[in-house]
Amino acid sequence: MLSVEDVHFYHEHGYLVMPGRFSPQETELLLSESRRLSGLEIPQRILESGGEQVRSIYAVHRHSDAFDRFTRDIRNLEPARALLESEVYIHQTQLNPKAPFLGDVWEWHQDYLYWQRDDGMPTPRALNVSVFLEEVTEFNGPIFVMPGSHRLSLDEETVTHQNGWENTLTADIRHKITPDMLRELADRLGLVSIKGAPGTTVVFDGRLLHCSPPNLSGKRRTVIFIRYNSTHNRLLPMENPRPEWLASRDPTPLSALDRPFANPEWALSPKPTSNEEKI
(Lines of atoms letter the chains of each structure in order from A and count residues from 1; the text may use other names and numbers.)
(Lines give C-alpha, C1' and ligand atoms only; values in the text may rest on other atoms or scores of the structure.)
(Ligands and ions follow the chains in the order given, each with its own letter.)
Protein backbone atom coordinates (compact mmCIF):
# COMPACT_ATOMS: atom_id res chain seq x y z
CA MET A 1 0.00 0.00 0.00
CA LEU A 2 1.14 3.53 -0.73
CA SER A 3 1.59 5.76 2.28
CA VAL A 4 0.15 9.26 2.59
CA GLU A 5 3.69 10.56 2.11
CA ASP A 6 4.09 8.50 -1.09
CA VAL A 7 0.90 9.92 -2.58
CA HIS A 8 1.87 13.47 -1.62
CA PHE A 9 5.34 13.11 -3.14
CA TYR A 10 3.88 11.71 -6.38
CA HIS A 11 1.36 14.53 -6.79
CA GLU A 12 4.00 17.14 -5.88
CA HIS A 13 6.84 15.89 -8.07
CA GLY A 14 5.13 13.71 -10.68
CA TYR A 15 6.98 10.51 -9.89
CA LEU A 16 7.67 8.01 -7.10
CA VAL A 17 10.63 5.61 -6.70
CA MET A 18 10.06 2.34 -4.80
CA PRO A 19 13.24 0.22 -4.38
CA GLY A 20 13.16 -3.54 -3.82
CA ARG A 21 9.66 -4.02 -5.16
CA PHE A 22 10.57 -7.27 -6.98
CA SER A 23 13.07 -10.00 -6.11
CA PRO A 24 16.14 -11.07 -8.13
CA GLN A 25 14.35 -14.31 -9.05
CA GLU A 26 11.41 -12.34 -10.42
CA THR A 27 13.51 -9.93 -12.46
CA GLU A 28 15.58 -12.83 -13.82
CA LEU A 29 12.40 -14.54 -15.06
CA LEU A 30 11.40 -11.39 -16.94
CA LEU A 31 14.92 -10.95 -18.31
CA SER A 32 14.78 -14.50 -19.67
CA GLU A 33 11.49 -13.67 -21.37
CA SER A 34 13.01 -10.41 -22.66
CA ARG A 35 15.81 -12.32 -24.38
CA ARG A 36 13.30 -14.69 -25.94
CA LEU A 37 11.10 -11.87 -27.22
CA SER A 38 14.12 -10.01 -28.61
CA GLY A 39 14.69 -12.93 -30.96
CA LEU A 40 11.18 -12.88 -32.42
CA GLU A 41 10.68 -11.21 -35.80
CA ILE A 42 7.39 -9.47 -35.07
CA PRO A 43 6.03 -5.99 -35.89
CA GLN A 44 6.13 -5.11 -32.20
CA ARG A 45 9.93 -5.43 -32.13
CA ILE A 46 11.54 -2.09 -33.03
CA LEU A 47 15.25 -1.92 -33.88
CA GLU A 48 17.73 0.88 -33.26
CA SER A 49 18.73 3.09 -36.19
CA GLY A 50 21.61 0.71 -36.99
CA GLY A 51 19.11 -2.02 -37.78
CA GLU A 52 20.61 -4.71 -35.56
CA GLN A 53 20.04 -3.99 -31.86
CA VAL A 54 16.56 -4.09 -30.34
CA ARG A 55 15.34 -0.66 -29.23
CA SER A 56 11.90 -1.61 -27.90
CA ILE A 57 9.37 -4.40 -27.87
CA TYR A 58 5.73 -3.42 -27.48
CA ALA A 59 2.72 -5.42 -26.30
CA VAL A 60 4.96 -7.83 -24.42
CA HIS A 61 1.98 -8.89 -22.29
CA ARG A 62 0.43 -10.32 -25.46
CA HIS A 63 3.47 -12.40 -26.31
CA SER A 64 4.47 -13.68 -22.88
CA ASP A 65 2.45 -15.33 -20.12
CA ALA A 66 5.00 -14.10 -17.55
CA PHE A 67 4.65 -10.47 -18.66
CA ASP A 68 0.87 -10.90 -18.88
CA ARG A 69 0.79 -12.00 -15.23
CA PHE A 70 3.28 -9.27 -14.30
CA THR A 71 0.88 -6.54 -15.45
CA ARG A 72 -1.74 -8.02 -13.08
CA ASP A 73 0.52 -8.39 -10.07
CA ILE A 74 -0.92 -6.38 -7.18
CA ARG A 75 2.44 -4.64 -6.70
CA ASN A 76 1.91 -2.96 -10.08
CA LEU A 77 -1.86 -2.61 -10.04
CA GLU A 78 -2.21 -1.21 -6.52
CA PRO A 79 -0.22 2.01 -7.02
CA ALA A 80 -1.83 2.59 -10.42
CA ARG A 81 -5.33 2.22 -8.99
CA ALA A 82 -4.54 4.33 -5.95
CA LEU A 83 -2.99 7.23 -7.88
CA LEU A 84 -5.59 7.24 -10.66
CA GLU A 85 -8.39 6.64 -8.14
CA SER A 86 -10.13 4.12 -10.37
CA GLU A 87 -9.91 0.70 -11.93
CA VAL A 88 -7.34 0.55 -14.75
CA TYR A 89 -6.58 -1.22 -18.00
CA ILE A 90 -3.43 -1.52 -20.09
CA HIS A 91 -2.99 1.24 -22.62
CA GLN A 92 0.45 -0.05 -23.67
CA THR A 93 3.42 -2.13 -22.55
CA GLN A 94 6.97 -1.44 -23.71
CA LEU A 95 10.23 -3.25 -23.03
CA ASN A 96 13.39 -1.17 -23.49
CA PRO A 97 16.61 -3.25 -23.53
CA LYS A 98 19.40 -0.69 -24.01
CA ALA A 99 22.43 -2.54 -25.40
CA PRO A 100 25.94 -1.68 -24.12
CA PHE A 101 27.41 1.27 -26.09
CA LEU A 102 24.56 0.96 -28.62
CA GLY A 103 21.36 1.84 -26.77
CA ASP A 104 20.18 5.11 -28.32
CA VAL A 105 18.63 8.25 -26.83
CA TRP A 106 14.98 8.95 -25.99
CA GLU A 107 14.49 12.71 -26.31
CA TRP A 108 12.66 14.87 -23.77
CA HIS A 109 8.92 14.39 -24.09
CA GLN A 110 5.59 14.06 -22.31
CA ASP A 111 3.96 10.69 -23.00
CA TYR A 112 0.48 12.14 -22.73
CA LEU A 113 0.91 14.35 -25.80
CA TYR A 114 1.50 11.17 -27.82
CA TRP A 115 -1.43 9.42 -26.25
CA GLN A 116 -3.62 12.44 -26.90
CA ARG A 117 -2.49 13.29 -30.44
CA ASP A 118 -1.93 9.80 -31.81
CA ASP A 119 -4.38 7.68 -29.78
CA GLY A 120 -7.27 9.96 -28.86
CA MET A 121 -6.83 9.84 -25.06
CA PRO A 122 -9.18 12.56 -23.75
CA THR A 123 -7.53 13.44 -20.42
CA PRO A 124 -4.12 12.78 -18.79
CA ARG A 125 -5.60 10.26 -16.34
CA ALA A 126 -2.93 7.65 -17.11
CA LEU A 127 0.51 6.81 -15.77
CA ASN A 128 3.65 4.71 -16.18
CA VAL A 129 4.70 1.88 -13.91
CA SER A 130 8.29 1.07 -14.88
CA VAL A 131 10.40 -1.67 -13.32
CA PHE A 132 14.18 -2.02 -13.60
CA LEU A 133 15.07 -5.56 -14.68
CA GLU A 134 18.79 -4.75 -14.54
CA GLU A 135 20.75 -2.20 -12.54
CA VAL A 136 20.30 1.34 -13.82
CA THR A 137 23.35 3.53 -13.28
CA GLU A 138 24.42 7.05 -14.23
CA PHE A 139 26.27 5.58 -17.22
CA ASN A 140 23.88 3.10 -18.88
CA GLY A 141 20.95 5.30 -19.79
CA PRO A 142 18.97 6.24 -16.65
CA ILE A 143 15.64 8.00 -16.79
CA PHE A 144 15.98 11.78 -16.44
CA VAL A 145 12.93 13.72 -15.21
CA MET A 146 12.00 17.36 -14.57
CA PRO A 147 10.15 17.29 -11.22
CA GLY A 148 6.85 19.14 -11.27
CA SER A 149 6.62 19.30 -15.07
CA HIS A 150 3.49 17.11 -14.93
CA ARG A 151 1.56 20.24 -13.97
CA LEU A 152 2.42 21.92 -17.27
CA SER A 153 0.58 21.82 -20.56
CA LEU A 154 3.23 21.90 -23.28
CA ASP A 155 0.90 21.38 -26.20
CA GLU A 156 1.77 24.71 -27.84
CA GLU A 157 5.50 24.18 -27.28
CA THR A 158 5.46 20.68 -28.81
CA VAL A 159 5.81 20.59 -32.59
CA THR A 160 4.81 17.62 -34.74
CA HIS A 161 7.42 17.39 -37.49
CA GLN A 162 6.84 13.99 -39.09
CA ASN A 163 3.86 12.06 -40.40
CA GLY A 164 3.09 8.45 -39.59
CA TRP A 165 2.78 6.59 -36.29
CA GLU A 166 6.05 4.77 -36.99
CA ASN A 167 7.86 8.00 -36.12
CA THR A 168 6.55 7.83 -32.56
CA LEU A 169 8.87 4.86 -31.94
CA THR A 170 12.27 5.93 -33.25
CA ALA A 171 15.11 8.00 -31.78
CA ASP A 172 14.05 10.91 -34.01
CA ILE A 173 10.72 11.28 -32.24
CA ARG A 174 7.65 12.76 -33.90
CA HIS A 175 6.54 15.36 -31.34
CA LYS A 176 9.41 17.60 -30.23
CA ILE A 177 9.41 20.21 -27.48
CA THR A 178 11.12 23.42 -28.53
CA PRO A 179 14.72 23.80 -27.27
CA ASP A 180 13.97 27.23 -25.77
CA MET A 181 11.21 25.78 -23.62
CA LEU A 182 13.39 22.86 -22.52
CA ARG A 183 16.16 25.23 -21.45
CA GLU A 184 13.72 27.38 -19.49
CA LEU A 185 12.15 24.39 -17.73
CA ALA A 186 15.49 22.73 -16.94
CA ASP A 187 16.69 25.96 -15.30
CA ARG A 188 13.45 26.42 -13.37
CA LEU A 189 12.63 22.83 -12.35
CA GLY A 190 16.02 21.13 -12.35
CA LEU A 191 16.83 17.57 -13.41
CA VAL A 192 16.75 14.28 -11.51
CA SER A 193 18.48 11.12 -12.73
CA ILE A 194 16.59 8.04 -11.53
CA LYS A 195 18.87 5.08 -10.85
CA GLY A 196 18.43 1.86 -8.91
CA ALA A 197 18.96 -1.86 -8.45
CA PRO A 198 16.99 -4.54 -10.29
CA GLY A 199 13.46 -4.75 -8.90
CA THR A 200 13.14 -0.99 -8.40
CA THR A 201 9.77 0.42 -9.47
CA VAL A 202 9.29 3.98 -10.73
CA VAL A 203 5.76 5.32 -11.13
CA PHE A 204 5.40 8.56 -13.06
CA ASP A 205 2.65 10.76 -14.43
CA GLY A 206 1.96 10.63 -18.16
CA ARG A 207 2.67 14.38 -18.35
CA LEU A 208 6.05 14.26 -16.58
CA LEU A 209 8.84 15.49 -18.83
CA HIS A 210 11.40 12.70 -19.12
CA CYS A 211 14.14 11.41 -21.37
CA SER A 212 16.87 8.78 -21.42
CA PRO A 213 20.45 9.28 -22.68
CA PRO A 214 22.38 6.63 -24.64
CA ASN A 215 23.89 3.64 -22.88
CA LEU A 216 27.55 4.67 -22.64
CA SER A 217 28.61 1.74 -20.47
CA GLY A 218 29.46 -1.90 -21.03
CA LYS A 219 26.39 -3.06 -19.08
CA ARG A 220 22.91 -3.72 -20.42
CA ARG A 221 19.98 -1.70 -19.08
CA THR A 222 16.55 -3.29 -19.42
CA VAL A 223 13.38 -1.59 -18.17
CA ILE A 224 9.75 -2.67 -18.61
CA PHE A 225 7.06 0.04 -18.84
CA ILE A 226 3.37 -0.61 -18.20
CA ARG A 227 1.11 2.27 -19.18
CA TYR A 228 -2.11 2.03 -17.19
CA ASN A 229 -5.12 4.12 -18.16
CA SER A 230 -8.20 4.80 -16.04
CA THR A 231 -11.27 2.86 -17.16
CA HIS A 232 -13.06 6.24 -17.12
CA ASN A 233 -10.63 7.63 -19.71
CA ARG A 234 -11.25 5.39 -22.71
CA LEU A 235 -9.81 6.45 -26.05
CA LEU A 236 -11.95 8.51 -28.40
CA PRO A 237 -12.57 7.50 -32.03
CA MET A 238 -10.11 9.09 -34.43
CA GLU A 239 -8.88 8.78 -38.01
CA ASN A 240 -5.86 6.57 -38.59
CA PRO A 241 -5.22 5.60 -34.96
CA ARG A 242 -2.05 3.77 -34.00
CA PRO A 243 -2.27 -0.05 -34.05
CA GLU A 244 -4.04 -1.80 -31.18
CA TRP A 245 -0.72 -3.15 -29.92
CA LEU A 246 0.42 0.45 -29.35
CA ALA A 247 -2.84 1.81 -27.96
CA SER A 248 -5.43 -0.59 -26.64
CA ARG A 249 -9.06 0.42 -27.07
CA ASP A 250 -10.39 -2.27 -24.75
CA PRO A 251 -11.13 -0.56 -21.38
CA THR A 252 -11.99 -3.78 -19.54
CA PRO A 253 -10.58 -3.39 -16.00
CA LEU A 254 -7.71 -5.64 -14.96
CA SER A 255 -8.18 -8.15 -12.16
CA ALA A 256 -5.30 -8.61 -9.74
CA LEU A 257 -3.66 -12.02 -9.37
CA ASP A 258 -4.18 -13.90 -6.12
CA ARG A 259 -0.43 -14.60 -5.78
CA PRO A 260 2.87 -13.21 -7.13
CA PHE A 261 3.27 -13.42 -10.90
CA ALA A 262 6.37 -15.67 -10.69
CA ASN A 263 4.88 -18.17 -8.22
CA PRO A 264 5.85 -21.70 -9.39
CA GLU A 265 2.24 -22.80 -9.04
CA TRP A 266 1.37 -20.90 -12.22
CA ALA A 267 3.09 -23.68 -14.19
CA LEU A 268 0.60 -26.17 -12.75
CA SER A 269 -2.57 -24.11 -13.13
CA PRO A 270 -4.44 -22.59 -16.07
CA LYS A 271 -2.88 -19.36 -17.23
CA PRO A 272 -4.87 -16.18 -16.46
CA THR A 273 -7.27 -15.05 -19.13
CA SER A 274 -6.10 -11.98 -20.99
CA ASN A 275 -8.43 -9.13 -21.84
CA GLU A 276 -6.83 -8.97 -25.25
CA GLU A 277 -6.26 -11.67 -27.79
CA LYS A 278 -2.58 -12.54 -28.10
CA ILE A 279 -1.05 -11.37 -31.36
Ligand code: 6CS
Second form
Amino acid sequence: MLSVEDVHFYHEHGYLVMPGRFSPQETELLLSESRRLSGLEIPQRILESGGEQVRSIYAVHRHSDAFDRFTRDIRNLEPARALLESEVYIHQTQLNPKAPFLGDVWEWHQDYLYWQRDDGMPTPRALNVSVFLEEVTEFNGPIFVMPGSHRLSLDEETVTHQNGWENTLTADIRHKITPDMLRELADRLGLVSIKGAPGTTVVFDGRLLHCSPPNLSGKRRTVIFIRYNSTHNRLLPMENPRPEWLASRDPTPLSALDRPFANPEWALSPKPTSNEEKI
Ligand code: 6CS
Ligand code: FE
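Structure of the form predicted in complex with the named molecule, please, following the form predicted alone?
Complete assembly follows, chain above in first position.
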Protein backbone atom coordinates (compact mmCIF):
# COMPACT_ATOMS: atom_id res chain seq x y z
CA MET A 1 0.00 0.00 0.00
CA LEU A 2 1.16 3.52 -0.72
CA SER A 3 1.38 5.78 2.33
CA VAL A 4 -0.31 9.18 2.48
CA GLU A 5 3.18 10.71 2.15
CA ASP A 6 3.88 8.64 -0.99
CA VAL A 7 0.68 9.82 -2.66
CA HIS A 8 1.43 13.39 -1.67
CA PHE A 9 5.00 13.20 -3.03
CA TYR A 10 3.75 11.75 -6.32
CA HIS A 11 1.16 14.45 -6.86
CA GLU A 12 3.61 17.18 -5.86
CA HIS A 13 6.60 16.05 -7.94
CA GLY A 14 5.09 13.76 -10.61
CA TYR A 15 7.10 10.68 -9.64
CA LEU A 16 7.80 8.33 -6.76
CA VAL A 17 10.82 6.08 -6.14
CA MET A 18 10.31 2.87 -4.16
CA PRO A 19 13.52 0.87 -3.52
CA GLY A 20 13.51 -2.85 -2.74
CA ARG A 21 10.12 -3.70 -4.24
CA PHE A 22 11.31 -6.89 -5.91
CA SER A 23 13.85 -9.49 -4.73
CA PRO A 24 17.06 -10.47 -6.58
CA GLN A 25 15.41 -13.82 -7.48
CA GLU A 26 12.51 -11.94 -9.06
CA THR A 27 14.64 -9.53 -11.09
CA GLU A 28 16.85 -12.48 -12.19
CA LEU A 29 13.80 -14.33 -13.51
CA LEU A 30 12.78 -11.30 -15.57
CA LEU A 31 16.36 -10.81 -16.80
CA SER A 32 16.51 -14.37 -18.06
CA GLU A 33 13.20 -13.75 -19.87
CA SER A 34 14.69 -10.52 -21.21
CA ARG A 35 17.63 -12.47 -22.68
CA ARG A 36 15.26 -14.99 -24.26
CA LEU A 37 13.09 -12.26 -25.79
CA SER A 38 16.15 -10.39 -27.10
CA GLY A 39 16.90 -13.42 -29.27
CA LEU A 40 13.46 -13.48 -30.93
CA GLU A 41 13.17 -11.92 -34.36
CA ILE A 42 9.79 -10.27 -33.88
CA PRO A 43 8.43 -6.87 -35.01
CA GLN A 44 8.24 -5.80 -31.37
CA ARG A 45 12.04 -6.02 -31.06
CA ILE A 46 13.63 -2.71 -32.08
CA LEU A 47 17.38 -2.46 -32.70
CA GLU A 48 19.69 0.48 -32.06
CA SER A 49 20.76 2.41 -35.17
CA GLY A 50 23.94 0.29 -35.42
CA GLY A 51 21.65 -2.62 -36.25
CA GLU A 52 23.01 -5.07 -33.68
CA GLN A 53 22.05 -4.18 -30.12
CA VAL A 54 18.45 -4.46 -28.92
CA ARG A 55 17.09 -1.00 -28.04
CA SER A 56 13.61 -2.01 -26.91
CA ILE A 57 11.18 -4.87 -26.91
CA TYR A 58 7.50 -3.89 -26.75
CA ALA A 59 4.51 -5.97 -25.62
CA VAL A 60 6.70 -8.24 -23.50
CA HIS A 61 3.59 -9.19 -21.50
CA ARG A 62 2.24 -10.83 -24.64
CA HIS A 63 5.40 -12.78 -25.37
CA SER A 64 6.27 -13.97 -21.86
CA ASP A 65 4.11 -15.53 -19.14
CA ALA A 66 6.47 -14.18 -16.47
CA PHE A 67 6.13 -10.59 -17.75
CA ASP A 68 2.38 -11.09 -18.17
CA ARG A 69 2.10 -12.12 -14.49
CA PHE A 70 4.47 -9.30 -13.50
CA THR A 71 2.06 -6.69 -14.92
CA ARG A 72 -0.69 -8.17 -12.72
CA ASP A 73 1.42 -8.46 -9.56
CA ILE A 74 -0.22 -6.43 -6.83
CA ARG A 75 3.04 -4.51 -6.25
CA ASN A 76 2.73 -2.99 -9.74
CA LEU A 77 -1.02 -2.86 -10.10
CA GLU A 78 -1.85 -1.38 -6.72
CA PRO A 79 0.12 1.89 -7.08
CA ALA A 80 -1.24 2.36 -10.60
CA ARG A 81 -4.83 1.92 -9.41
CA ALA A 82 -4.33 4.08 -6.33
CA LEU A 83 -2.71 6.99 -8.21
CA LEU A 84 -5.11 6.90 -11.17
CA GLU A 85 -8.03 6.32 -8.78
CA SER A 86 -9.63 3.72 -11.05
CA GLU A 87 -9.29 0.31 -12.59
CA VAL A 88 -6.49 0.15 -15.15
CA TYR A 89 -5.41 -1.74 -18.25
CA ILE A 90 -2.10 -1.92 -20.10
CA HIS A 91 -1.56 0.68 -22.79
CA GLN A 92 1.97 -0.50 -23.57
CA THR A 93 4.91 -2.42 -22.11
CA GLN A 94 8.53 -1.76 -23.06
CA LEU A 95 11.75 -3.46 -22.01
CA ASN A 96 14.88 -1.35 -22.49
CA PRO A 97 18.10 -3.37 -22.10
CA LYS A 98 20.36 -0.39 -22.64
CA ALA A 99 23.56 -2.02 -23.90
CA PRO A 100 27.07 -1.07 -22.70
CA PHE A 101 28.49 1.78 -24.84
CA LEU A 102 25.85 1.27 -27.56
CA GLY A 103 22.58 1.87 -25.70
CA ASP A 104 21.47 5.21 -27.16
CA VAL A 105 19.78 8.34 -25.80
CA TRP A 106 16.07 8.98 -25.15
CA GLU A 107 15.68 12.74 -25.56
CA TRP A 108 13.55 14.91 -23.27
CA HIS A 109 9.82 14.27 -23.78
CA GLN A 110 6.44 13.84 -22.19
CA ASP A 111 5.05 10.36 -22.92
CA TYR A 112 1.49 11.65 -22.99
CA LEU A 113 2.11 13.69 -26.15
CA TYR A 114 2.99 10.44 -27.93
CA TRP A 115 -0.07 8.66 -26.55
CA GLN A 116 -2.30 11.61 -27.46
CA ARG A 117 -0.93 12.37 -30.95
CA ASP A 118 -0.12 8.85 -32.08
CA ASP A 119 -2.74 6.79 -30.24
CA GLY A 120 -5.74 9.07 -29.54
CA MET A 121 -5.54 9.00 -25.73
CA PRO A 122 -8.03 11.65 -24.60
CA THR A 123 -6.54 12.77 -21.25
CA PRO A 124 -3.23 12.27 -19.38
CA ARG A 125 -4.83 9.86 -16.88
CA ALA A 126 -2.09 7.26 -17.44
CA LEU A 127 1.26 6.53 -15.83
CA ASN A 128 4.48 4.52 -15.96
CA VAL A 129 5.47 1.86 -13.49
CA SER A 130 9.13 1.20 -14.24
CA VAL A 131 11.24 -1.38 -12.47
CA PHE A 132 15.03 -1.63 -12.54
CA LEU A 133 16.11 -5.18 -13.40
CA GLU A 134 19.78 -4.20 -13.09
CA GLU A 135 21.55 -1.54 -11.05
CA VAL A 136 21.09 1.95 -12.48
CA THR A 137 24.08 4.25 -11.89
CA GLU A 138 25.10 7.73 -13.06
CA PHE A 139 27.10 6.05 -15.83
CA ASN A 140 24.75 3.55 -17.48
CA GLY A 141 21.87 5.77 -18.55
CA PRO A 142 19.72 6.72 -15.55
CA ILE A 143 16.35 8.41 -16.05
CA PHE A 144 16.49 12.21 -15.66
CA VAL A 145 13.28 13.96 -14.67
CA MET A 146 12.13 17.56 -14.16
CA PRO A 147 10.10 17.48 -10.94
CA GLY A 148 6.73 19.22 -11.22
CA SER A 149 6.69 19.17 -15.04
CA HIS A 150 3.69 16.80 -14.94
CA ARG A 151 1.49 19.86 -14.34
CA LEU A 152 2.49 21.39 -17.66
CA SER A 153 0.90 20.89 -21.03
CA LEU A 154 3.77 21.32 -23.48
CA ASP A 155 1.65 20.69 -26.54
CA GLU A 156 2.49 23.98 -28.23
CA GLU A 157 6.21 23.74 -27.41
CA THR A 158 6.48 20.21 -28.77
CA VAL A 159 7.19 19.95 -32.48
CA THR A 160 6.43 16.91 -34.60
CA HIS A 161 9.32 16.83 -37.03
CA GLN A 162 9.00 13.41 -38.65
CA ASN A 163 6.23 11.38 -40.27
CA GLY A 164 5.50 7.80 -39.37
CA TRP A 165 4.98 6.03 -36.05
CA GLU A 166 8.25 4.09 -36.50
CA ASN A 167 9.98 7.33 -35.51
CA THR A 168 8.47 7.11 -32.02
CA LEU A 169 10.81 4.19 -31.29
CA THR A 170 14.25 5.38 -32.36
CA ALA A 171 16.82 7.75 -30.83
CA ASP A 172 15.82 10.64 -33.14
CA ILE A 173 12.36 10.83 -31.60
CA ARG A 174 9.32 12.09 -33.47
CA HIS A 175 7.98 14.82 -31.13
CA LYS A 176 10.60 17.14 -29.60
CA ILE A 177 10.36 20.00 -27.14
CA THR A 178 12.00 23.19 -28.33
CA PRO A 179 15.48 23.85 -26.87
CA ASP A 180 14.35 27.28 -25.56
CA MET A 181 11.54 25.71 -23.55
CA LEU A 182 13.81 22.98 -22.21
CA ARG A 183 16.38 25.54 -21.08
CA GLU A 184 13.75 27.57 -19.27
CA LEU A 185 12.20 24.54 -17.60
CA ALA A 186 15.55 23.06 -16.56
CA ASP A 187 16.43 26.38 -14.86
CA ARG A 188 13.02 26.70 -13.21
CA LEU A 189 12.39 23.09 -12.14
CA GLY A 190 15.88 21.59 -11.86
CA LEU A 191 16.88 18.07 -12.79
CA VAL A 192 16.83 14.83 -10.79
CA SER A 193 18.70 11.72 -11.89
CA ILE A 194 17.06 8.54 -10.63
CA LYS A 195 19.44 5.73 -9.73
CA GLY A 196 19.03 2.58 -7.70
CA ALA A 197 19.54 -1.11 -7.06
CA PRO A 198 17.76 -3.87 -8.98
CA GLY A 199 14.18 -4.20 -7.75
CA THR A 200 13.68 -0.43 -7.42
CA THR A 201 10.33 0.85 -8.77
CA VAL A 202 9.85 4.34 -10.20
CA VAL A 203 6.27 5.40 -10.82
CA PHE A 204 5.87 8.52 -12.95
CA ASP A 205 3.10 10.58 -14.44
CA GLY A 206 2.42 10.38 -18.19
CA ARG A 207 3.29 14.08 -18.43
CA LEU A 208 6.49 14.11 -16.38
CA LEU A 209 9.31 15.43 -18.55
CA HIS A 210 12.03 12.80 -18.69
CA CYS A 211 14.97 11.58 -20.76
CA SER A 212 17.82 9.14 -20.47
CA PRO A 213 21.42 9.57 -21.65
CA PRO A 214 23.33 6.84 -23.50
CA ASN A 215 24.89 4.01 -21.57
CA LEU A 216 28.56 5.06 -21.41
CA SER A 217 29.57 2.32 -18.98
CA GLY A 218 30.47 -1.33 -19.40
CA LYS A 219 27.38 -2.46 -17.47
CA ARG A 220 23.97 -3.21 -18.92
CA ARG A 221 20.97 -1.22 -17.68
CA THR A 222 17.75 -3.17 -18.19
CA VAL A 223 14.52 -1.44 -17.15
CA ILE A 224 10.94 -2.62 -17.73
CA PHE A 225 8.22 0.02 -18.23
CA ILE A 226 4.55 -0.82 -17.78
CA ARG A 227 2.25 1.94 -19.03
CA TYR A 228 -1.11 1.65 -17.33
CA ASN A 229 -4.09 3.64 -18.52
CA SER A 230 -7.30 4.32 -16.61
CA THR A 231 -10.25 2.32 -17.92
CA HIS A 232 -12.07 5.69 -18.06
CA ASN A 233 -9.53 7.01 -20.56
CA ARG A 234 -9.90 4.59 -23.46
CA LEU A 235 -8.35 5.49 -26.79
CA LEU A 236 -10.39 7.38 -29.35
CA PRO A 237 -10.65 6.06 -32.90
CA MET A 238 -8.11 7.65 -35.23
CA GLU A 239 -6.71 7.38 -38.72
CA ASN A 240 -3.59 5.24 -39.06
CA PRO A 241 -3.37 4.23 -35.38
CA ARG A 242 -0.19 2.63 -34.14
CA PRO A 243 -0.31 -1.17 -33.91
CA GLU A 244 -1.96 -2.87 -30.90
CA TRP A 245 1.45 -3.90 -29.59
CA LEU A 246 2.30 -0.21 -29.07
CA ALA A 247 -1.13 1.03 -28.01
CA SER A 248 -3.68 -1.50 -26.83
CA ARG A 249 -7.33 -0.75 -27.58
CA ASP A 250 -8.63 -3.42 -25.19
CA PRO A 251 -9.68 -1.57 -22.00
CA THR A 252 -10.65 -4.71 -20.02
CA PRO A 253 -9.56 -4.00 -16.42
CA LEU A 254 -6.60 -6.03 -15.20
CA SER A 255 -7.16 -8.30 -12.23
CA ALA A 256 -4.44 -8.76 -9.62
CA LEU A 257 -2.70 -12.06 -8.93
CA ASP A 258 -3.25 -13.59 -5.50
CA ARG A 259 0.47 -14.50 -5.23
CA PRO A 260 3.80 -12.94 -6.23
CA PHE A 261 4.43 -13.33 -9.96
CA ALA A 262 7.59 -15.42 -9.54
CA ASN A 263 6.28 -18.04 -7.08
CA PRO A 264 7.50 -21.45 -8.25
CA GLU A 265 3.98 -22.95 -8.28
CA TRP A 266 3.07 -20.82 -11.33
CA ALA A 267 5.16 -23.22 -13.37
CA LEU A 268 2.79 -26.03 -12.33
CA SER A 269 -0.56 -24.27 -12.61
CA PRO A 270 -2.61 -24.02 -15.80
CA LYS A 271 -1.67 -21.08 -17.99
CA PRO A 272 -2.99 -17.80 -16.54
CA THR A 273 -5.70 -16.23 -18.64
CA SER A 274 -4.47 -13.10 -20.33
CA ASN A 275 -6.52 -10.10 -21.32
CA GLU A 276 -5.29 -10.24 -24.85
CA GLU A 277 -4.51 -12.89 -27.37
CA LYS A 278 -0.81 -13.58 -27.74
CA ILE A 279 0.69 -12.02 -30.86
O1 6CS B 1 5.96 6.20 -28.24
C2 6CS B 1 5.69 5.90 -27.10
O3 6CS B 1 4.58 5.50 -26.76
C4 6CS B 1 6.84 6.01 -26.13
N5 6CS B 1 7.72 7.04 -26.59
C6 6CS B 1 8.58 7.57 -25.84
C7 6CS B 1 9.58 8.49 -26.41
N8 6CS B 1 8.59 7.34 -24.51
C9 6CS B 1 7.68 6.37 -23.92
C10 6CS B 1 6.43 6.27 -24.72
O11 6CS B 1 5.59 5.26 -24.25
FE1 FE C 1 9.23 8.10 -22.20
